[in-house]
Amino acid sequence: MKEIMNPWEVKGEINYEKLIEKFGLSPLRQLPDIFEKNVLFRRKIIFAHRDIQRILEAIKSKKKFVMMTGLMPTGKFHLGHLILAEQMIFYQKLGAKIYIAVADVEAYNARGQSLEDSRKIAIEQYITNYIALGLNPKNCEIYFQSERSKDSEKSNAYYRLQNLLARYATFNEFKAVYGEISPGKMISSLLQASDMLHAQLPEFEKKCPVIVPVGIDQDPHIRLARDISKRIKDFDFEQLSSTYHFFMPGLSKGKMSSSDENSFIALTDSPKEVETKIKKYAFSGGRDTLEEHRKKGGNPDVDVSFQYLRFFFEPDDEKLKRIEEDYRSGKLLTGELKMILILKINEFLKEHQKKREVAKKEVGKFLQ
C-alpha cells in the first residue's frame, strides 16, 4: 500500500527515519533522569523532537511552561489515545499548565461532523477518560475551538490571533505543507496555529515555553505555526517545542483507526470484547505451525500483543525482556502471549472503568 500521511489521513507503512530527515527533526537522545521513569520516553516510543531544550530548562529552573495538545472528537477513546493522555499527566506533574483544544471546528470542516456531536463525544469519551486517568483540574484548561472562553477578553484574543496569523501564510505555503488543501482545512490550520500560540498572549500565560506532543502525521500543523510565529511582528512568541511519538499499531497492524471498531481496544470495552478482539484480530508475529514456532521462534517486532505490552501494559523492563526472549526462542507461543496481554488489559480496564464513573461527576470542573 502506498504511504499516505497528513493530519487527516494515514495509510501504509510509515518510515520514521525517513520522516525525521524529511521534516528536519532531531532524534530524542539523552534526557534527565526524571524522563527515564516514564515508559514512553525510556523505551523511545517518543523518538524525536524540535527544541525540547526550552522545556528541559524551564523544568530545571522551575519556570512556567505550557503543554498544548488537542483532541479530534470523533469515535471512541481507545488505547492509542493513551499516549497523549499519559504525556498530559506526566508534564502536569512536572509543573506544566495543560491546554487542551477540542477540535470541533476541524471536525466540522474536515469530517462534516456537527458541533453538537463533537461536544457530546469530547465529553463522554475523551474528557471523562482524561479525568479517570489522573488529569488535575487545578492546572488545566480544556476548551472548544468553536467557543474558546466565556471570558470575552480571552475569547476575543484567541480569535483575533487566528485572523492576524492569516496574513502571514500563503496559499502556496499551504499547498507545500499539506498537499491537497481546501478553504475549510486552511481555516482549521490557522485555528490550530492559534491553539498552539495563544497561551503566550497577555490574556493567558504571557510569553513562555510551549511543548506540543504529536504523532508525526500532525507535524504539518507544527511547521506552519512555527513559521508564521517567526514572521508576525505584532507579538513576541517563544518558538514552539514539539515531540513525536510512534503510532500505536491497530490490532491488525497499520494505524489504529477510530472508524474501525475491530482495529482498537476502547477504554469502555468489556472483558469479553477485549478477549475476542485480541484473539481474533491482533496481528501475530508467530509462525504458521506449532512445530515451526518452537523451532524458529516468533517475531515480537511485528507482533501487536507484544507491542501493546511494550507501549503500556508491562512497565517492568526485565519482565518485558524475558517475554521477548521467550517469544523469539519459541518457548512462548502466540496464544500464550495474547493471554498475557488480555489479562493485563482487563486488569487495567476494571479499575479504569470504576474511575470513569467517578470522573463523570467531575467534568464540569474542567470546562472553561
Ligand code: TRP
Contents of the next structure:
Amino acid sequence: MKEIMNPWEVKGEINYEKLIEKFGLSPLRQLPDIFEKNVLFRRKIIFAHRDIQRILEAIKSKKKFVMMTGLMPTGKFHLGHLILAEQMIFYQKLGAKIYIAVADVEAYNARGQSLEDSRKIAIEQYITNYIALGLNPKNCEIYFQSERSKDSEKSNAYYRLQNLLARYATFNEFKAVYGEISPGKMISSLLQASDMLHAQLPEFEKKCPVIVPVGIDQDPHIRLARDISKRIKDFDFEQLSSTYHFFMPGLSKGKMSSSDENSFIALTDSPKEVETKIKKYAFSGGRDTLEEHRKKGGNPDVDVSFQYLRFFFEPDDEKLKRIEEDYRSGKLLTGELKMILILKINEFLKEHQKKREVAKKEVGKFLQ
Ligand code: TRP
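Could you please show the structure of the form predicted together with the ligand, as a counterpart to the form predicted on its own just displayed?
All chains and molecules follow, beginning with the one already shown.
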C-alpha cells in the first residue's frame, strides 16, 4: 500500500526514521525521572520532540506552562486515543494548565461533519472518556473551535489571532507543508495555529511555554504555527514545544482508526467483542504451525497483541520482558499471548466503563 500521510489522512506503513529526518525532529533521549516513570516515555512510544527543554525548565523551576491539544471528533474513542489522554493527565499532574480544543470547525471543513454531530461525539466519546481516565476539571479548559468562550474578550482574542496570523503564511508554504490544500483546510490550519498559540495571549495565560503532544501526522500544523508565530511582531510568543508518539497499531496493522471498524477496540466494547476482535483480527507475529512456532519462535515486534501490552496493558517491565522472551523462544503461543491481552483489556474496561457512568454526570464541569 502506498504511504499517505498528512494531517487529514494516514495510510500504509509509516517510516518514522525517515520522517524524523525529513521534518527535522529531535529524537527523545533520557529524560528526568518523573518522565521515565511513565510507560510512554520509558518505552520510547513518545520518541521525538521539538524544544522540549523549555518544558523541562518550566517544571524544574516550577514556572507556569500549558499543555495544549485538540481532538477531531469523528467516530468512537478507541485504544489509540489513550496515548494522548494519558499525556493530558500526566502533564496535568505535573502542574500544567490543560487546554483541549474540540476541532469541530476542522471536522466541518476537512470532513464535512456538522457542528452538532461533532459536539455530540466530542462529549459522549472523547470528553467522557478523558474524565473517566482521570482528567481533573481544575486547571483544564475544554472548548469548541466554533465557540471559544462566552467571554467576548477571550473569544475575540482567539479569533483575532487566527485572522492576523494569515498575513504571515504564503500559499506556497501551505502547498509545501500540506500537499493538497483547499480554503477550508487553510482556515483550519490557521485556526489550529491559534489553538496552539492563543494560550499565551494577555487574555489567557500570558507568555509561557506550551507543549503540544501529537501524532507525527500533525507536524505540518506545528511547523506552520512555529514559523508564523516568529514572523508576527504584534505578539511576543515563546516558541512552541512538541512531542511525537507512535500510532497505536490497528488490529490488522496500519493505524488504529475510528473510520475502520475492524481496526480498533473501542472503550465501550463488551468483553465478548474484545475477545472476538483480538482472536479474529489481531495481527500475529507467530508462525503458521505449532511445530514451526515451537522451533523458531514468534516475532513480538510485529505482533499486535504484544504491542498493545507494550503500549499500555503491561506496565511492569519485568513481566513484559518475560512475555517477549517466551514468545521469541516459541514457549508462548499466539493463542496464549492473545489470551493474556484479552484478560488485561477486559479487566481495564470493566473498571473504566463503571467510571464512564460517573463521568457522564461530570461533563458540565468541564465545559464553561
Ligand atoms: N488537527 C487535530 C486532529 O486532527 C486536532 C487539533 C485541533 C489539534 N487543534 C489542535 C491538535 C491543536 C493539537 C493542537 O486531530
